[in-house]
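Only one chain is shown below, in structure tokens, and it's the form predicted alone.
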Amino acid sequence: MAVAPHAPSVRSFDVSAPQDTWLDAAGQALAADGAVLLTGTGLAGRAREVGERMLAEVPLLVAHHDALMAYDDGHMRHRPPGGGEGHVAAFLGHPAVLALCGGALPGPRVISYHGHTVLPGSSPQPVHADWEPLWPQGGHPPFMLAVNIALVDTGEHNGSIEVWPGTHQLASQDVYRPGSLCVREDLLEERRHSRPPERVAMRPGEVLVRDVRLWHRGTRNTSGTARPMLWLLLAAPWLRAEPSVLLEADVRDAVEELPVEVAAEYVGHPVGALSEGEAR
């Protein structure tokens, strides 16, 4: 069967334009669509200084493999690295990041700070949301937002995201497999003919922000080498939601100075690689 013309792909946005220029465009992108991408951040050093931190430590991971397997053999969660040279602030507290998701989200907060590493060889994940709808049969506002930050060149070749654009739209609890937050076989067959996946190639530092409730996965990684990648959510205020956000005691002058509350623990050693509690 042949497939049928869709939309166009998840638009960009070059953010280090004047913010009137693409804020309003961007925001009626993302509802539309319910993933955009923004360029031009400027975080293009900071996210490759944090790219080879993050690749340093993936024997640990490797070591590790079972405990902090996400869905699939080769997609591993992967706590990004503390420290007080000014990349926490500046990935948590992006000035047009926030002004995207404040808009969707009047006074959001930083809920979880984690990262996504797909190791070489690694299976494609499973089509899935990552957050169920809070009722039954979904139709309401966004609630939450997902925000992952590139950190290498990342394309298909390394195992970029793959989105199902427009799925927001469709959440509820008949959409995935009992017990999960897998999308069912037959739906994702009959989306594909109507609006195809697309695949989202990004730059050391891209953003891509998506509703938590878009169909999506992380593919396969065909290369030689790990590919990380952050993975923020920012939720609305009154969101009852269990915080993850670990930080390094010599961060929190600088993060409580955004203009974002960040649900974060702060401690005095080093944060790094392993989940706190997994794997130790």
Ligand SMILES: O=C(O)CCC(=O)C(=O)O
Given for the second form:
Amino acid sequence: MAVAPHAPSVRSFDVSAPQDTWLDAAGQALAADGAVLLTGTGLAGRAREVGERMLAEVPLLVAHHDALMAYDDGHMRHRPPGGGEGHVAAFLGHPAVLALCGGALPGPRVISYHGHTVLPGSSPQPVHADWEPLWPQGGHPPFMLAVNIALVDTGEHNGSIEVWPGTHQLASQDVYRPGSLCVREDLLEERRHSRPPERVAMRPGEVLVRDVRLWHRGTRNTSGTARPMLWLLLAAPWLRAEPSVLLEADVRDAVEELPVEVAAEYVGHPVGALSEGEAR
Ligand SMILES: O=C(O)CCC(=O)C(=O)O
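I have the form predicted alone already, so could you send the form predicted together with the ligand?
The next block holds the full complex; its first chain is the one shown before.
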């Protein structure tokens, strides 16, 4: 069957340029495609450092595989380091990310600070959304954005994320398999022909901002090394959702100075892969 013409790939914007040269176009691309990639963030060094720390925790993830698994084998929920050495304030308060997210979602609140690590030999996840629409028939403006920050070079070899551009606009309760946020197979087949999915290659420190309704999935990591990534949720201030941001007390001042509200719980013990609330 011939593949119908479709819009170009997920667009990428170099945010080291002045904001007035990219912000409007990035906002429009986010609204139309449901995802945009931000490059030139200046986060590369800190991202690599945190990536190293998270890679050192991989044996813990393997030991607690079933408790930490998200959807399928090898896709691990992985809480990032929550203290000063985790560069938390830099990741939660990046000005370009906040400008873009704040345009789509006035006054957002960070309600989740987590990570995903894809282990070598992972099975692809089912295509899913991260959040259900606010009401059954959907068709409403964005209410929550997911922010993925790459910590290592991420490509087809080590499980780059797959996204289905434009599908945030299709969100309704009829899209998912019963009792889940996994997209119905017949709809995937249909969509594949009108606008196929894409893999998003990312360099350390690059940021993928996506509408939580966008169809996406973690893929197979065929390299011999795990692939960590950060995953934040920024929600409209009026949304009622249980926050999950666990941070160490030493970063409290820096986080509270950020120009974004962070729904954090601060604790007096180290925060990492197996912190409170995670598998033991
Ligand atoms: O880590 C990834 O590449 C995507 C993971 C994901 O979508 C999930 O676990 O919900």
